[in-house]
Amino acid sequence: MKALDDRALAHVADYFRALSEPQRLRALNALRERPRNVSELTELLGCSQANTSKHLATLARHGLVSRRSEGTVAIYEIADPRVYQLCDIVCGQLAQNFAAQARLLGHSTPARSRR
């Protein structure tokens, strides 16, 4: 990867911003197994349709999901798939840690109940 000037690099924080929010991260969860609509979301989310809303546009204006219309039903969808790339490579880096760090409290643990 090249060096990003700070203008990039403003972009890139604001990305990742957009997959700070754990409601979103459900969001994208749920738009893995298939597209889904606002209503369907709400649920899954449980959280009220404007913020379910507010969501889905912030993870749309990243280019994270694209939005269609159906009559008066808005369909979501995954719009760039390499999100969940992303996702597996955090998400093996993180149980990677915790499983180092249960072991080490596991190691820890009868050294502590020996005093």
The other form holds:
Number of protein chains: 2
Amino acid sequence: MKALDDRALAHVADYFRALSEPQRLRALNALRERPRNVSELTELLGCSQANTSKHLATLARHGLVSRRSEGTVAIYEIADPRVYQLCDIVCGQLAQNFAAQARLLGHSTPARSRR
Amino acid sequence: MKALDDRALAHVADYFRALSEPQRLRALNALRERPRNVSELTELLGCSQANTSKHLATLARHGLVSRRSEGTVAIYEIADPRVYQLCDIVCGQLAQNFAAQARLLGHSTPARSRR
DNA sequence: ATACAATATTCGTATATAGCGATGCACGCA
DNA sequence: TGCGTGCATCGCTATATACGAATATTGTAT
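Can I have the other form now, the form predicted in complex with the DNA, not the form predicted on its own?
Following is the full complex, with the preceding chain placed first.
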């Protein structure tokens, strides 16, 4: 029971870690629109192709995206839509923080981050 | 707009990173029951007091827990209940994975992961 | 078979951070 | 005032990983 809990805990931690890189979040966000190949994503992320491949491999390893080959092209797409649930929850929090900070600064909160 | 997006993205990534350590998840889980002081948590986590303090500082820095002093004692408690929403979503996924694995192994799946 | 294109992997470097022991600091008490 | 307790911080080591350049791999076409 304890061992299982430890494994489960490690699993959850790893899952969150997969979401803890801005580039990977950027990739997930780009895939929100439609499936994309590595070249496309490389351009969108603005980093090396090697790095893009590695980030995608990380996301795939954790089941967040799936990979499919079409000729020499590798097409990635979202495999687990719950990712967006997670992000939305965190973003809602972010919006609240921004609002709080804006209040502290005396700004009129610009109606941003409206989901 | 791009700069703001980058900041927001980094923020979200940092938030997930705060959740990407088993010990911190353990601490959050312990705080689910009730507020606790550092000594208590140190014992529950089974690590050094220094390490516990650092993990708690990380969680507090990201607004997940709050700190309050009572004499020489520091009491931490959950500041952001949405953490549990996040964990439940990931755990639901875990359960599904387990179920899928069990199915592959020919086990009768315990009717879980219903969402 | 050869050449080319798209992707994956390897290698090296730089940075972050988990972990511990030792130390610092603030508070309450004798 | 001096002491002990509880927590935070520092110094350090070990490990993980983001990143780019170079190289390997895979698939396609000629």
